[in-house]
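Single chain ahead, by itself, as structure tokens, in the form predicted on its own.
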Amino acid sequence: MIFLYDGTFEGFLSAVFDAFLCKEKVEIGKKCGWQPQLFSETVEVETVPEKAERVADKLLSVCGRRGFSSIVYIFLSEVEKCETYDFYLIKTLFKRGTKAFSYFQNEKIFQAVNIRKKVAREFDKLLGLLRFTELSSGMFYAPFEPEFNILPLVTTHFYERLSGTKWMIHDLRRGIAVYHAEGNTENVEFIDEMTSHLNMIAVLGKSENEEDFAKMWKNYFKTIAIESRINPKLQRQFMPQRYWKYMTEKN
């Protein structure tokens, strides 16, 4: 049986709902692009905020909130299967608690962790990792190419920390983008598709102080490094090359 879902959390959530009692092999997909399966039943999902909360609370009360948030990590990863490894785990989770987490012994709770850990290892690299540039409005600009579609988890992240300052984070891959100003954050819509991949640098161009802390930034780079002891294969490790594009220090 597979169960079709809109896209959103709250609808994937709407369909772990009406999944759970089905006795058959449980798939979970997007209905959009989904292609028909040959003896495969379908079921599009109502995405219900009703339902969506009553799973959503009863995740919190089995594993706390750092459990639940591995439920969103793999949502987010957009593997390919990841809503129906997503599923798997959480019905074990209700039946066994957090000790779903370490149930290797099954094919999609091991799949569901390893999607986890890889998405928790972006995420925490590009906090390090990624660069605001001023632009020529005052907004502060980050573009980023993520492999995951971590753009909620960073947006939470800056939304604590740069709480007073006008800025935008936008995942170029995806096309999407968040902006935040006077202590509100919303989404961005774009005019085109064009658009939404244009790196906004090139369209309103750097402050006239931003070439200036470029400079002193790189030249800091420079200094503190240890020309001894540089390792570049150490380096790649902690800075993977597919994100320098954007980083400062390495333009």
Contents of the next structure:
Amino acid sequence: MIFLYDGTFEGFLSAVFDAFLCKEKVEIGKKCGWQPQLFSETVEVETVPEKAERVADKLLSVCGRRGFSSIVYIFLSEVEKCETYDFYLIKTLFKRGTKAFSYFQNEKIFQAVNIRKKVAREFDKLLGLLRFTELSSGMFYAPFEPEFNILPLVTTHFYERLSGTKWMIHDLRRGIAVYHAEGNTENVEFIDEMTSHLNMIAVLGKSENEEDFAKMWKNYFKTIAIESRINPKLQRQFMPQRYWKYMTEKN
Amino acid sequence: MELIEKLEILGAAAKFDASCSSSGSDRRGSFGGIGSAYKAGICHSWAADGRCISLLKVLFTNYCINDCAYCINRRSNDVRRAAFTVDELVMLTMNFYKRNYIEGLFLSSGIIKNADFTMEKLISVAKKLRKEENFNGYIHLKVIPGASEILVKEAGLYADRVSVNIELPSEKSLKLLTEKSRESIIKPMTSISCDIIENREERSKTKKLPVFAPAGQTTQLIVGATPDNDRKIVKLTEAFYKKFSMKRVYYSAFVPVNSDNRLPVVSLPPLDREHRLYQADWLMRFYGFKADEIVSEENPFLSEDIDPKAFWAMRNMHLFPLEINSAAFEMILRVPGIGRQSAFRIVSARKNGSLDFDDLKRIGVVLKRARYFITCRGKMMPETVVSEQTVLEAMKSTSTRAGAVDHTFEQLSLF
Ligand code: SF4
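Return the form predicted together with its partner chain of this protein as a structure block, the form predicted on its own having already been given.
Full assembly next; the chain just shown is listed first.
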């Protein structure tokens, strides 16, 4: 049986609720963009906040906040079939408790845990590799193109780290952004699809001092390497080239 | 002099210091302030030599009254010299931090006038960052050997981590190559470790007290500038962890920057040796090994071809093979090809049912190495021939620094 939901996390948890007692093989997918399959039955899930909350509460009581965040990570991966793997992980968690996270003998759980690891890895990397540029308006702006949808995760980190500044983090790949000022964060509403993928540095321009700091940083970055230890392979291994595009010192 | 030029000189002057990590502190961001020292330590970039850049690591100044043989900043060298002002350094740190270039500041210095005068300068940078700029990012201060106890104490109040470099493994080497005495180094170390313990006790009574160096103290030593052997270094490291509750000991392969007849002539820094020492260090901190198990008196140097964990296993073949489904965690940790993460995964996965070799592969065990030391459900992996020859070959081929296939030590490459 295939359960199709609206693409929100709440919708996904509602689908988990509805699919839970299903005796057949379960698949969960997003409504939009779903390719109908010939022989399997599909149902459209209605997003019901109460249902989602019940699943969330149960999850929290079974595996705590850390365990719960794993479920969120897998969901945010947007990897093919991630919702289905996530569903089976949740089901196993309810049955076996946190032991389920190390049920590597099971293919679906193994896939789920692996996806979680990949998302966590990108999240960890980008906490460091994200670069803010001061725009002419005084706002600090960080564009990036993450493989997974980790904007909600990095937001929490920078909320604490840069609480005294106005900033915006912009996922140019997905066309979504979060803006922060004085302790409040909000999702940015773009006027149209094209604008949502536009790098604001080009639109608004940099602040007066910006180039000076960028130059000093680049220069520092160059001097800090020890000549007799140069090892570009090692450098790339830690700092994958796909992230270089928005990094000050690599441009 | 322009600020960019100062930064270039004082960054280059600090680059041989290995200890750049910013781990182990958990300073929460305060509202309206800036920064939070993240507990795991974040790398913000990797330099062309593959080393992680986490902190803005600079010297306050590279002027120095001393003349240590191995040091690029020694007074007899003819190099460009510069000094920051406190304000310049504060401004740089804040602006780099806001752009997410760095996790914080790592400040050390050459000695100007005397130890206390220099130490006071470092402290005023940290103080200004914390008090005036509301900076909650990471601060690591070097303690200048010979600085008075009261200043060391003050440094610990503003810094997340403080460190004193031991520099060289033995007193004799220290005397030969520097103007520092062992005592001027050990004394502040002792007082830091006392302060940390005292502060922890007092804080358990009243939480209001400020935390003293929440990320603890570390030290660093240079490898290959003197004839000291690996056993000496590994034993010293063990003592540091035990006696000074040191958080980390860093090794830095000797890079010849001066020609000096007291120094050995080498063309390349001994990177492989440095790598093996980090592996040994890792074994003591996370794998339950004792220094004596890693380097013996008869063989005081670590093997070049084989990593220390495999080396130990090969000398203790009588303890293997282990049955993965029942062996104790401590023993699983000692199997070559099984890292800490895999060991944890094995013992928790076992609770879901017994494991076979395919499961181990999924878990991340490097079977190419581990197969000679383990059984699953009583059987060795098919086609495994255990002989001195085969094991030696397998350990050798996967033990090099460049081809780091073994996940056991993947973290090490951080340096
Ligand atoms: S005291 Fe420090 S900076 Fe001065 S020469 Fe010795 S090692 Fe170099």
